[in-house]
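In the block that follows, a single chain appears as structure tokens, in the form predicted alone.
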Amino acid sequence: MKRATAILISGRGSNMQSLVRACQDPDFPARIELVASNKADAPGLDWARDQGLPTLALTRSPGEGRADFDTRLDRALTDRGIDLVCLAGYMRLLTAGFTERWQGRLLNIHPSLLPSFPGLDAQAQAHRARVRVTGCTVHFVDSGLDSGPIIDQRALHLEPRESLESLSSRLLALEHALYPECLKQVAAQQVQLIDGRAIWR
């Protein structure tokens, strides 16, 4: 049985596109039931509509606190029968209450080998640090900043004198391969969150 999945975006959603394409495989254990954004003008919403996917622009009301916004988001997901949530360039910090409600069913991808270089501009952080190896990470989301239990990672070596643009492009290709594979394993319950760790079966 395919597990109903939502993707949360804030921009163009290139990782969203890789997830949607993976879910078009009849044997893939998840189906995309919603693409939602906290920005009404996110280009990724237009792309999702063109694919015939249900979309939702859920913007913050004036004076609305983070907890109230996340309560509305939670209700929107629950009302649509969503089981799994994938963050794909979703540029809002989620509250602890939200992450706790979705514990073990909320995934994120980050363009570094966590725990190295959490937060914004991870590619630039790695490039400035002149590391020889970096990569990307898919993890379960908790209340910390890119601190949730790691599901899987992919690494690449930086080329001598590699530009930030080249590095970012190569990392994005890695992300597009890794994220669908991790969603597949979680949807098939081959990976589960147990005692605070991502356990492969």
Given for the second form:
Protein chains: 2
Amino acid sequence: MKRATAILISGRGSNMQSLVRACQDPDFPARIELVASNKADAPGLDWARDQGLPTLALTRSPGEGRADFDTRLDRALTDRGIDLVCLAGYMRLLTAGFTERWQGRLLNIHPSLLPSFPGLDAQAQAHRARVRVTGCTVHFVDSGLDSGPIIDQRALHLEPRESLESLSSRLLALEHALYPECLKQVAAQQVQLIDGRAIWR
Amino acid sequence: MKRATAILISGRGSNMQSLVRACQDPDFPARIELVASNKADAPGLDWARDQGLPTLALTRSPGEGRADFDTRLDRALTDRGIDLVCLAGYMRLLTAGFTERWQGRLLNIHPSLLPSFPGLDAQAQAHRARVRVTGCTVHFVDSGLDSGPIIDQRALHLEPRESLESLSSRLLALEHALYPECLKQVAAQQVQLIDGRAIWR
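Let's compare: the form predicted alone is above, so bring in the form predicted in complex with another copy of the chain.
To see the whole picture, the full complex is given below, headed by that same chain.
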């Protein structure tokens, strides 16, 4: 049975697109049942609608706190029978209450080889640090910033004097390959979060 | 002309062995002119002697401070016309005075993808952190701990449930390939330390 999966975005959601495409394979163990955005004008929502996917714009009400917002988000997901959640450029920190409720079923992708370069603009951080190897990480989300248990990673080798634009573009291609692979493994329970660790069968 | 190179060790010096072998190539732009150890009983000294290489055991005198020791080390190197220095498991922190004098001509190898996992037992740190990609780094040495400008890096992908022993052994093979390559590029001035950055031609 396919696992009912939601993707949370805030913008273009290029990683969403690679997940959606992967899920079109009849043998893929997950199905995208919802694309939700905290920004009503996220271009990724239009793309998802064009694909015939259910979408939801869930924007913060005036004065609404993070916990209340995340409670509404949680309800929107559970009401639709969502089982797995993939963050794909979702630019809002989730509360610990939310990450605990979705523990082991909430994935994120980050454009660095964590634990190096957590936080924003990881590609630029790596480029500024003049590393020669960087990559991307898919991890279970916990309440910390890009700190959750690592599911898998892919690396690339920078060329001398490679531009940030070239690096970012090559990283994106790596992300688009890695994220569907990780969703597949999690959906098929080949990897599970147990005692705070990603455990492979 | 071959650059006169010294290797500093404290133990077995397996990276020393890979550097020595690379330098046996007539076209290699560096020659090992000295293997020095701060431990008189370092097994690597015996190996180097067997290879017919000049060796030196430079041990700390009772009460001798770090600066005085590094001054003696500096003199031992300059007296022998050494131009480049490669640390290969040299387990003693160098003083800022020494690293400044040898700036751009002093290399180290570290068994992680810096900036992740600086310090001791980097392989075990990475294994405990359950990363899926780690690697090794050759960098110019500055006065910080494993913080100098990165020359080059190589990555490997961990198998699920890979043991620390397997990881360490695969990393060592990667180190043995990377370090000679980096010494070659530095000796041939294909990469230079300029304004605190490793700049490639």
